[in-house]
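Only one chain is given next, in C-alpha cells, and it is the form predicted alone.
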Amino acid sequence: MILEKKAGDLHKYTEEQHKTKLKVGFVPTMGALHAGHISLIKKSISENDITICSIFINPAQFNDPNDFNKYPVTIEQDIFQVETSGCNLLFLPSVEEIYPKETEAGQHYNLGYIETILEGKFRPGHFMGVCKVMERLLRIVEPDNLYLGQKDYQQCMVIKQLITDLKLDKKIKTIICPTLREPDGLAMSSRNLRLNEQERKDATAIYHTLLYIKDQIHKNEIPEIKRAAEKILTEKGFLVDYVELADANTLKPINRWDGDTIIVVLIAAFMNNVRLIDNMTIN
C-alpha cells in the first residue's frame, strides 16, 4: 500500500491510472476507522482497479470546537487496517494540504432547502463544511466512483447534490452502501469509542425506536408515533434532537404515508455528550 501525504502528488497517481484506463474508487473517511468503513474499502476493490482511502479529520465541518476536539483519533490502528483490506493507497494530508491558504477565503454552496432541515438545522454551517471539504478531495483524486455510507443519510444527499452541482457527476458515480451495525442493532460509528460501558448499552434504544417506528407506521398517525418514539429515547437517557419521518428523495417531512412512497426515519440524539445519529429506510 501507498501512503501519500501530499495532495499534488496524489493527483498526479491518479492522473496516470486514468491515462492507463484503470478505473479508480474513492473512500473519504475522518479515521477512528470501524468494519463499515472496511466494507466501503472492500466494495471498492471489488468494483475498481484502484482503491483509493483517505482520512483527514476536517475542522470545517464541526460547528462545536469541542466536539472537534473530541473526535477519536486512532491513526496506527487506522493504517494497519487500510493496509490489511488490501487498499492500493492511503491519503493522510494535513490541514495545510486541504486548506492552502489560497482557499482560506471559501466558497459558498447553494444547497437550498436541505441545508435548512435535520442536520443543517441542528449544526449551522456542517453542510458547508462537508462541501469544501469534498470539492477538494474529488479535485485531488478525481475518482470514478466514490463510496458513502448510508448512516450519513442527508450528507449523502448533499455530497450527490454537490457533485451534480461542480458538473462532475458524469465523471464521477456515487455508490451509496448499507449502514453496518452490531450485533445488537447499534449503527456502527467513530463516536462509539466515546460512549462508557453503560451508555454503549443503552444507545441501542435508538435503533430499536427505529424498529418501534417501523412498526407503528401502519397502525398509528405520525404525529403520535415521533411523541411516542421520543419518549422512548428520552427515557433511556438521550437528549433528542430530532425524530423525522421524510419523504426518501426529497427529505421533505412528512405528517401522513401514503403506504407507498419510500420515506426514510431519521435520528439525532446525544447521550450525554456524545451525539449519535441514525436512519431507516421503509417502503
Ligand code: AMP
The other form holds:
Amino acid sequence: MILEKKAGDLHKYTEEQHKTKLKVGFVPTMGALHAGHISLIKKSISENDITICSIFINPAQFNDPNDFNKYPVTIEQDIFQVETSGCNLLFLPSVEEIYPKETEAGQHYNLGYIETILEGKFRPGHFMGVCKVMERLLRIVEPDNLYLGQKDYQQCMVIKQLITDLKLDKKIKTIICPTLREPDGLAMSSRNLRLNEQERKDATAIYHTLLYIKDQIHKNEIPEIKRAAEKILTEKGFLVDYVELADANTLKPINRWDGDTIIVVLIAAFMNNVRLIDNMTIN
Ligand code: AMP
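Please supply the corresponding structure for the form predicted in complex with this ligand (the preceding block corresponds to the form predicted alone).
Starting with the chain above, the whole complex follows.
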C-alpha cells in the first residue's frame, strides 16, 4: 500500500490511473477506523481498479472545539487496518496540505434548506466544513466512485448536492453503503470509543428507539410516537437533540405518513459529552 501525505503527488498518481483508464474508488474518513469504514473500502475494492482511502480529521467541520480535541485518534491501528483491507493508497494529509494559506478565504456553499435542519441546525457551520474538505479532496483525488455511509444520512445528501453544484456529477458516482452495527444494534462509530462501559450499554437505546418507531408508525400518530421515543431516550440518560421522521428524498419532516412515501427516522442525542447519530429508512 502506498502511504501519501502530499496532495500534489496524490493528484499526479490519480491522473496516471485515469490515463491508463483505471477506475478509482475513494473512501474519505476521519480515522479511528472500524468495520463500517472497512466495509466501504471493501466495496470500493470490489468495484474499482484502484481504491484510495483518506484519513483527515477536518477541523473545519467541528462546531464544538471540545469535540474536535477529543476526537479519537488510533492512527497506527488505522494504517494496519487499511493495509490489510487491500486498499491501494492511504492519503494522510496535514491541515496545511488540505488548507494551504492561499485557499483560506472562507468559501461559502449555497446548500439552502438542507443546511437549516437537523445536523445543520444543531451544528451550525458543520456542513460548510464538510463541503470545504470534500471539494478539496474530490479535486485532489478526482475519483470515479465515491463511497459514503448511510450512517451520516444528511451528510450523504449534502455531498451529493455539492457534487451536482460543482458540476462533477457526470464524473463522480456516489455510492451510499449500509450502516454496520455492533451485535447489539449500536451503529458503529468512532465516537463510541469515548463511551464508558455503562454508557456503551445504554447507547443501544438509540437503535431500540429506531425499531420502536418503525413498529409504531403503523399504529400511532407521528407526534405521539416522537414524544414516546424521546422519553425512551431520556430515561436511558440521553439528552436529545432531535427525533425526526422525514421524507427520505427531501428530508422534509412529516407529521403524517401516507404509507407510500419512503421515510427516514433520524436521531441525534448526547450520552453525557458524546454526541451520537443514527437513522433508519422505512418503506
Ligand atoms: P467518518 O470517519 O466518521 O467521517 O466516516 C467516514 C465514512 O464512513 C462516512 O462516509 C461515514 O458515513 C461512514 N461510516 C461511519 N460509520 C459507519 C458505519 N457504522 N457503517 C457504514 N459506514 C459508516
